[in-house]
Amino acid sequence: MMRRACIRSFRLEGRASARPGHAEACPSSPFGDLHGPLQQVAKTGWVKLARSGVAIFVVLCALLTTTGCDLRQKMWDQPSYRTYQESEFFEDGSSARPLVEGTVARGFLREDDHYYRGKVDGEFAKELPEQIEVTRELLMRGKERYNIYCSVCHDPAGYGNGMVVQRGFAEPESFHIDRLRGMPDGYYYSVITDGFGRMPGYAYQIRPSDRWAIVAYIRTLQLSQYATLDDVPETVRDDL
């Protein structure tokens, strides 16, 4: 009850101060004429609290900013080696360390020669690996990868007249000559992986499954250039 009376006296004083001539003490206030000083104390307390809150906020921001700058500086000046930088820590002076003998990085186990090297018993594989199923999706993927990486030299149809060849680059052999039409699938996979002549290898740009997809699509190009009407399904011959 005392708290309510005090609050009521604060409100009345505010109204009285807003309307000159009407200031009077709250008759229900137990503090009588002391409600003015109490109100001033309350206002002063809120001001101090607000100021202390602002101060705390500023301090926290400063700490966060300092910590962030410190972390950034540590990351910027981290003790890492640059490419080919010498090292005083290792006896051979090289900062680039060889792989630990007898270990293989996760995801880089290459035991299947047919799938990863295109060879069977040391010879180029004549067919696609059993993991590769020739479907429309595979051929469409092979077409997409071929157009990105191969068509610039070999052209979209595989005749070796790509855009860079038209700009003066050496012309590759056509996929449609007898020699290349008779090459096994593993040969094409090996060339894509390791390169041939002026052609660089694409082992780092094209993953193994996509290399086989490209091989399958090249076979499709070769078939398309030597196909006859008998090779076309009867249901679509009338559309030709």
The other form holds:
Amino acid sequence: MMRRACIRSFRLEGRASARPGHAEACPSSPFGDLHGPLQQVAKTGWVKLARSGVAIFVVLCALLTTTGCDLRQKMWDQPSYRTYQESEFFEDGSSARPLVEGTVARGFLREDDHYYRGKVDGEFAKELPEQIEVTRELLMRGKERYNIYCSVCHDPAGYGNGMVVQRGFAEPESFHIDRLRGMPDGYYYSVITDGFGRMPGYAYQIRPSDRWAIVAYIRTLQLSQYATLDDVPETVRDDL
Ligand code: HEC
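How about the form predicted together with ligand HEC, since we already have the form predicted on its own?
Time for the whole complex; same chain goes first.
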């Protein structure tokens, strides 16, 4: 306490003597006129207070961050598995656990049999599902997807003589034979989804809406090979 008081009075004195004119003006004060300097001290006191406030804040922040580090370190140290790491705890020896049976990701409850499985009452759906509207865009999308995923084997026109087949892969039947022309839309959807014989399924590569777009495009291909002049609009017949 003593020391602080000393320092304080020393400072006051210093300031008072720094401005000698004021010292004589107030004889009752041991240091002369201290009103002005006192105010100043009061002001600088606030500044100092603010400064020390900042300092305390910084120290607190530092403390908090180190505690945070500490927590993270603890979590880092606790027993945990790395991806695909072997486990001695689970019977199958795998640390990656399967989903609980019946788990459905939010928004993926695929109840609509027609749309997601191509079936209506357990039979292949005869038509496209109601969500699929046959537009030019849909057919163009189907064409694009077909050319990417199917034409390598089924060839661009669907006769089953794609490049992969020419290089020795099993030859699929033409989409233009009567049997396949007579197959319902749902059959094509299901073959794309689950595969057929030596053909692999494309459920992971092609999403449902695109599978239907491909089905619609295959229908277009089939129609194109059997179209008569009557199917062509009169206005463009002369161009043929
Ligand atoms: C890697 C070559 C390959 C690709 C790619 C492929 N297919 Fe196939 N597909 C085949 C073969 C081979 C068969 C015949 C399988 C068999 O009989 O064992 C077949 C069979 C089919 C059938 C059934 C025909 C029947 O006889 O009933 C359909 C429909 C079909 N494919 C559609 C598609 C569509 C649509 C795509 C594109 C999404 C596609 N395929 C992509 C090779 C392929």
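All of these numbers come straight from a predicted model, not from anything done at the bench. C-alpha atoms forming the largest set that superposes within 1.5 Å between two forms make up the rigid core. Positions refer to the first chain, counted from 1.
After superposition on the rigid core, displacement of the C-alpha of Gly168 between these two forms stays below 2 Å. Glu133 is not among the residues whose C-alpha shifts by 2 Å or more between these two forms once the rigid core is aligned; its shift stays under 2 Å.
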